[in-house]
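As a starting point, one isolated chain is supplied in structure tokens, in the form predicted alone.
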Amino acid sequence: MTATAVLGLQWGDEGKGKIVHMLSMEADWCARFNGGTNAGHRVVYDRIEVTNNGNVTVPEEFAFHLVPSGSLNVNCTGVLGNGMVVDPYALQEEIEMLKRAKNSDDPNLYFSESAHLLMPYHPIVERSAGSTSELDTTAKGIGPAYRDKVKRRGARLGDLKFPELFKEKVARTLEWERRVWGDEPFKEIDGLMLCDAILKMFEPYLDRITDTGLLLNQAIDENRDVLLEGAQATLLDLDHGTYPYVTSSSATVGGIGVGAGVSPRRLDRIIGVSKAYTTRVGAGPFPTEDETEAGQRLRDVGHEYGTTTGRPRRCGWLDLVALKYAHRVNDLTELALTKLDVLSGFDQIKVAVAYEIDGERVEHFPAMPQNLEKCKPVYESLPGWQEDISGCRTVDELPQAAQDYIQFVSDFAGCPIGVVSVGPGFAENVALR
């Protein structure tokens, strides 16, 4: 078996897209198993452009929201798993972008027939309910789409093969929403026209809407290389994250069984991705947030602005208590540490090794946000380095202080580090294993 999971360990934005894109160079399949357009995986890649003078390599950036990050590679088949909620209009845009990036008319994607559709009325419901301001969500309608799934009235991709059933489901849901919120919010939505547009949109891909769990398990049976890509991250997981400031899906290793139909027991590698510091978008507790000049420097040097929302990220030092918790929840085989280069230039680098709550030392990540809000980080300071490390490709090329930092993180988390990213480019990495 050659199945690998890539999971976020913090509050998202750890650089999972780059790690997945790297791994997918050798992969046959890459599957997303949770979330929707609330995810933003940014990948820098080399696009091949055909000109009169031959092929030219053009560096470009692709921001994935639905399509798996490994899909850019020609030989890698992408899968949108059953645990996702799929905005058909956003997907159509990404498919066209993917075709252009791959210089091909075939996006090489499969779609789970059990994945739910995120419809244009879902963002309206989210705004009407007022939850966007309370929880500081992406306002993409993710919560209402998952709500319809749990209420067992959602429209699924497989319903597109049964047009009359699909239209009936949408009509019933719209009728219910209008009873709750009134006609005014939905005045621009004609249910029949909406359904006809979506049905036409998916006409070319009806044969790609299938039991993707079966496809992925068969691929593993055949010893094909399969990547399972998580969106959001452990601390945003609906059950294991900082509830209620979380997403609406399972973002941990357990979400792979739920959202892809592949048992976690079939995984050979579970790679957890963490920044060398910590960021968070939106509301919620954040013990190591630094609102001083140091936090602003991390934001500016790290270009910490949301891929999906564009909002500035809250920044702070690496929280090793939270990282150790994420390792426990996911039972990682290895870590990928990203954005180490952002720490260059600090004389001292702080890491949180414990918390204090009401004067008492706490060494475990609290489950209740009320307790996490009260946590004051207990820091240990490590020597920094001044060198630009973006050109380093081996461990020995890194400054000794950077090597020591990596080793400290690995020892504290109790997990080996397999790769360290020292820049956004595909090749800007240091392999440790």
Ligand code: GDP
Second form
Amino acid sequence: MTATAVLGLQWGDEGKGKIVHMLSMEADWCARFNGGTNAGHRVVYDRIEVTNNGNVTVPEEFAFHLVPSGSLNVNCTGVLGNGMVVDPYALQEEIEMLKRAKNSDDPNLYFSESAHLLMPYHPIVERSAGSTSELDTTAKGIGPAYRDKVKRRGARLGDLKFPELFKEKVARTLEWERRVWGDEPFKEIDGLMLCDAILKMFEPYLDRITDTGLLLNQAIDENRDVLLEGAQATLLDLDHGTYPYVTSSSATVGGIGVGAGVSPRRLDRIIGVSKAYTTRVGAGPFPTEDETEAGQRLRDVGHEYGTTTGRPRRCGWLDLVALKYAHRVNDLTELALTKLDVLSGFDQIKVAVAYEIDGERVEHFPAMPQNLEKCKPVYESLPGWQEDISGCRTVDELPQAAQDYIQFVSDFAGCPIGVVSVGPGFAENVALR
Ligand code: GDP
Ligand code: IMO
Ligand code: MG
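Now show me the form predicted together with ligand GDP, since the one above was the form predicted alone.
Below: every chain and molecule of the assembly, starting with the one above.
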């Protein structure tokens, strides 16, 4: 019976969804604590299809954006924590898909009354402000939704229980936005109709909008298995990431206190998820980016195209300086190393063990992007392997070079590796602990 956090260590898309889905088989609760539809967590699962000849299982993919990735397990209760920004339209769609995927009318979700609503005007504001192009965001309106939270005027899910207050808040915010950006960008938006539609949407779930921090802490008190699923990742964290090329929420372990109301002291396991190489989608420094054939190969073999936006992900080698930094920020109990299968077929695999700035060796991840941009990676080359490793389930089955690679990563990061993922399927893992 444990409380377990699953956190991204790089610039997102490490395979958090897959790891959470796998752990959720045993879990009673699974909570998201940050972000919104900027997240895209792909999970491969067995859908049960009822046929004339009995039940058959069909492997399918589910892309989670708002709902926690443990929600396909009917026994696992999902929570959208207070640190999230929730787009009601996207949520409605995702709930319908979830109900179909798990053959149940009950999505089994709770929503924090303190979570903020991401309204249709937030993406408009984001476009008008130019952040979508300048920062290459997901264009979902994440920044403006968190801005309203910080400005202390955001509409929260709990406000839906007070319709007049909710309508007033939305009207005031819209009026303010129109004054700043003009009427034109908002011409399709009628504040009152919008509020009525959202109130109607949440009617069936009003009693599920509650103090989810209380529920999660009670579950931990009762020794339930509780998962806390991070969205985005350490290097995209508003404070600890590569600012300003970051998201607007806390994606590190501290974000669990902030965004779920669960103290990190209550966690038994803090699992950091890292790909065996690195990707980044969107703008910002990326010292180990490889724009040669090797990077293209990682993109092709790893299917590195965004879950949320379809954008090609920038690809490169594993950055151990950044990994060590992510371990420092999160104090992990273990690593989950994903997509090791994608590295099969390289003669040599590079890993960055330090940087050089203007000829000087740097061992620590720089906080300022101005410095990070100047970093040239100092690589160590490790022998690759040719075999397809997606069928391996024990360490001994892995080629020696793959075993050595895992060991090198673990030793350098100073953190044990709990699991190595060798395919998107939930059983495609090599367990190490
Ligand atoms: P998340 O945002 O961290 O949940 O990651 P994404 O779902 O955005 O991206 C990870 C992608 O890699 C998904 O399509 C997963 O199905 C896939 N994936 C996860 N683990 C593995 C793995 O070990 N090998 C391969 N080949 N694919 C994986
Ligand atoms: P998951 O949870 C990868 C990136 C965007 C952009 C920056 C800011 O699937 O790992 P935002 O829309 O959040 O204001 O964009 O952050 N970004 C992600 N990249 N995976 C994600 O989530 C991301 N969420 C945001 O591309 O560079
Ligand atoms: Mg993703």
